[in-house]
Structures are given as C-alpha cells and as structure tokens.
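Next up: just one chain, as structure tokens, the form predicted alone.
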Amino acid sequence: MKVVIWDDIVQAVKTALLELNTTVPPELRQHMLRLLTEEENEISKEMVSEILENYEVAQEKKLPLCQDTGMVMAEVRVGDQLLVEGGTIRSGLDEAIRLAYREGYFRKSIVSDPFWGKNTEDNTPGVYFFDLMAGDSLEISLLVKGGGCDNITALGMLNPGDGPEEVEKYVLNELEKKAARACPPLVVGVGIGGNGAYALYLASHALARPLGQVNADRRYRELEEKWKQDINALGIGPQGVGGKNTCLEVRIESYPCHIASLPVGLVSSCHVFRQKTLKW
C-alpha cells in the first residue's frame, strides 16, 4: 500500500493556490494575445490589453489576479490502495487553504452560513468531490473560481430527445443573458446527463480540464469547436464590451441519463482560469 504523508498534501496545495492566484499559465497568455490580434473593436483590443497588463503585474509583483480570490473546488481522485498517514484529505485541503490565502494575502469570501453565517475569515472551507479508484494513486484537481463568474451558473431539464441543437440553443440562451456579467473571455463547462445535480457536477468536471484538453470522443469535441464558435458570434466580446471573442474554450461532459430526462448543466470560469492538477 503507498503511503502520502499528509502534511506533503498541505505543502504542494498551498504552494499551487499561491500560484493560481497569482500567476497565469502560459497557455492563457497566448489565447490573450491570440485576441489582441484578432480583435477589431477598439474597446475590445483595450479590455485584453488591460487584461495582459494586469498579467504581468500580478505575476510581478506576486498580487491576486482578481480582488476576488474565489472559493476552492477540489476534485480528488483517490486509489483504493493509498493511505494518507496524519490526517484526513479533507482537512488537509482546508489546512492549505487557510495556510494559502494567510500568506498571500488573499481576500477571504466564504461566509458559514448562507442566511445567518459570518466570515470564515480563512477561506474554509472549500467544495470538494471525492471518486475512488483502483490502484494506489492520488489526484488533486483545483479550481478556483469567482463569484460573478459562479453566479451565471444554470441548470437546464430539457425534454427526452432533445438533440445537440436543443442543448446548443439552451446554452447560447442562457450566456447571451449572462456571460457578460462573468468577465469573459469565458471557458465553458456543459455537463449534459445524469441527474440535475450530477449534470452540475459534470459541468463543473469539464471546466476542471486544462487549458487546450478537448474531448476524447470526436462527436463531442466536434460540438465544442462548434459551440465556441458560435457563443463567439454573440458578440458580447472580452469583458461584456462588444467583439469577436467572448469563450475561449467549451468543455462538454456527458454521462447515461433516464429516459424521461434530459438535464443539463452550465458553468463557466471568467478570463481568470485558475486550475492546476497535482499528481501523487
């Protein structure tokens, strides 16, 4: 049985929150010059422009991208023959987080109670989701994600049958109301499947992808390309103000479903994609 001393769980997810909220990967810069280029509206070239300055200055001088430092979601992936000696991986995840977001000054926005809850005042805790798996390894996806861009977060039960049009039209609607509320430009998660509250989770696990993953099954990384394009022809542009470029990349994630259903789950990040996996 392998063994994963907690507090080496603690280190490496501190350190990896420190740098979400701080660094952007090198991917995300090229898609945002990528943009520049691309996009005609003066106010557009300006808001990526002003989005690439903030880049380097966050990278520089080691500041949160955004004010809003987000709320923590982990997605941990956990072998059936691994041990974590010296605590739980659930409060070794809360242990990184206050650790985190004391030490790099982060904005702490998570309150204990939606209606009657006051300040955490560390960030704790995080949203977290558990699979168990053969073997011996550990996986740790982090995504950290803002309110605004949480907030156009939508559930959809369309009808049994409903084809991949109906679920594009379901989608385009939903962000031709919201997106710009997000800060794009937006990566987008569509979970179709399950049940309602799995099809969020879906949505949720394809936003999780790195930058640049696209679908296994090319009937669906087909549909990606595709509703990219064509949320991109809303028009919304970077930062709600009008252009060329309003999603970066869909992620789609589906799961069997029953047959008198058809849920579907819409999440997004904002221009601020902040996930990393960690490996054990």
Given for the second form:
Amino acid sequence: MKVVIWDDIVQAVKTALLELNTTVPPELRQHMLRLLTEEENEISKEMVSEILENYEVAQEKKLPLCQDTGMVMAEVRVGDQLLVEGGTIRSGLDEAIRLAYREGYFRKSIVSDPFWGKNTEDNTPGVYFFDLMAGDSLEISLLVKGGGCDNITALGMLNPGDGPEEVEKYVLNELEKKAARACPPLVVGVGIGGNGAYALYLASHALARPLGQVNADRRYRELEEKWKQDINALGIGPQGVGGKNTCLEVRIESYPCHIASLPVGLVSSCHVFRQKTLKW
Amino acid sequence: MKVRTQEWLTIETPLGLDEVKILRAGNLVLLNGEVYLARDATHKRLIADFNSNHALPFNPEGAVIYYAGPSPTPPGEVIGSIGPTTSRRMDRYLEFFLQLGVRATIGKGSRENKVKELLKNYLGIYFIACGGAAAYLTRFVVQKEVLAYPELGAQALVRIWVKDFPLIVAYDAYGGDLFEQDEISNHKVVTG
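If the one shown is the form predicted alone, what is the structure of the form predicted together with its partner chain?
To see the whole picture, the full complex is given below, headed by that same chain.
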C-alpha cells in the first residue's frame, strides 16, 4: 500500500493551477508563432500577435492569461493500492482551488446553484471524474477552461450506420455555426461511442492529452489530421475574424457502443489551452 | 512591447454620430475615454432598476459598454485581467441600451442577426477585442471605479478609463459584418 499525504496533493494541485492560469507551455507558444507566419490578413495577424503579447504580460505580472479562469475540471485515476492520508481527494482538490484562486487573484466564477445560488467566493467546487485503477499510482489531469468555449459543447446522437464522414459533417456543422464565439483557434475534442453521457465525457477526456500528443490508433490519427484541415478550411480564423487557423488540434476518443446508437460528443477548449497531468 | 504596424483610427468616448458614421467593419480602432463594464447579471439589474424608476447610474448618451468581468485587481495594478466575454448572451438586452443612447458595445464573437438590424436602426457599433488576451489588455486601462452593484463581484457595474484600447469594428451602422466578409485582407482603412 502506497501512502500519499493529503496536503501534498493540495500543494501540487494549487501550484499547477497557479501556473496553468498564468503561463503557457512551449508547445502552445510554438503553435502561435506558426500562426503568425501562416495568417495573411492583417486582422487575424493582429489577433495572434496580441495573444503572443498576452503570454508575456501574464507571465511578467502574474496575471491570469484570461479573466475567465474557469470551472476547474479534474480527472482522477487512483490505484486500489494507494491510500490518501489526511483527507479525501475531492476535498483536497477543492482546497487547492480555494488557495490558488485566492492567491492568484483569479476570478471566482462559480455559483452554488444554477437558479438560486450565490457566488461561492472561492471558485469551488470543481468538476471531478474518478476512476479506480489497479496498482498504487495516482494521476490527476487538470483542465481549466472558461464559459465561452464550454458553451459550444454539443451532443449528437447519430445513426449507427453512419461512418467517419457523417461524424465529421456533424462536427464541421457545429463548429461552423459556433466556433467564432468560443475564442478560436480551438483545441477540439470529439468523443465517439459509449452512450450520450459518456460521449461527452470522452470528448472532454480527449482534452486531457498534452499538446502534440497524437492518437495511438493510426485510423483515428488520420481522422484527427483530416478533420483539423477541414475545420481550418472553414476560414473562421483566430477570434472568428477570418483566416487559416480555426483549430490547433483535433483529438478523438472512442469507446464501444450500442448497436442502436452512435453518440458523438463535442467539447472544445479556447486557444488558452490550460491542461496538466500530475502523477504520484 | 508590440510595435503597431497597421493603420489605426483613434476615437474618443462619448461617441458621437460623426464617429459612428466613419467606422466600417474591419477598421482597427484605438479607443480612449470612459467605458462601462457590464455583463449578464449587470444588464439584468440595470434594466430591472430602470423599470422600477431608478435612473441609470451613468449617462448613456454616446456611452460604450464593454462586456467584461475582470479578474480581481492584484495589489499595485489598476485592474485585473480584462478580456471580452461572449457578446451573444447580451443580445437580448441590447435594444434597451441603444434606445437610451448607448452607441457601442465591445465583446467577442458573432451575434444574432437581429443585432445588425438594431445597429442600423439606432446607428450603433459593435467592436470586438481579442478574447483571451486579457492580461495584455490591462495595459490600456488607466483607472477604474465601481459605479454600482459591488455585491455582484466580477459583474459589478464598473467605469474604466482607457488609453488606446485596441479594438476592431465587427458590425458597423450600415449592416457591415466582419465575420461575413469573404476576403478582409484588402479592406480599406477609412481615415479622417
């Protein structure tokens, strides 16, 4: 049995949240530098250069990259041979959010009830998914994204006879209508299979991959590349002002599904892609 | 600091009709003067209060509303990160403010088609700022003051003073729409 101290989880998650909201990984900066050379019209170039400048100001002043520091999501994979001492993982995540969002002067955007709630004043709770694994490891994948890109989340219940072409058509149709208001260029997650609820989870889980990590399955890898090109061909561009880059990456996650269904979940992140996985 | 290479128009608030008539979708604009921060809950409260016979806490004539809820202001800063929120959610409130004299709104993303009609009818402008460049945009805010509803936190009504705040005209008063222009690389910058 491996023992992990509750407070160590709190401190690690807190540090990660402070970092995620104020600094960008080199891969994201590389993407934006590439866009700066690829984009041709002066307005999309201006958008990309402001995004790059934003990285500098945020890091220098320790200001959040985006004023919307989101509802924190965490996927927790915990081994059955691991014991957390001092509290539950859930309470540790809440505590980490509480500490990070206060210390970082991040916005508190969570209300305690959709209809009758008040602001919880500390950005808790987050949204957590727990998965029990064999072994003694603990993994926490953090995803921070704002309301703007979450609002274009979609679920399509397609027909089981449909192939990759129909699924792509559904994804393109949704993004053509909605991508401009979700702060593109996006990182697009597509979940295919399971049931309706699980397809949305899969789409979100697809965003738990670090930038640049391609699909292990060649067939899906090829689809990811093709869909990325086709989404970019929509011409929506950075911030929707027109241009060659509407998405940075497409990720697909799949799962077995019912013979009567083809659920397709679509979850996107804005260009301020804030993702990190912690391991014990 | 980034060097500006494109041609930018400098305008000041409150906006008059002359300024509105000059602007075309795709123009790059540096905004100066007073701007009011308001988002979902702020709009709701302003309208409810007005309808129960309370005057607006600001003069709407020529005013510019920025759809933004900044992050908290750290010590030593003028304001916290202040990027635009998605404008479409405020479409339902727009006509109320245009009727009272508000001339322009700032946000991000495309809006419902009816917004273009409203801006034609009332001669108004919809600007976009760069979403997710929220720390960068703090550089152009020189002062802030909470005007009303402090209990709404990030959704309080706040007056800010901006200096050369970078914007793009998304919808103009003639039905022009930046998001529907097929080719915007050769758009003309209107001077004057």
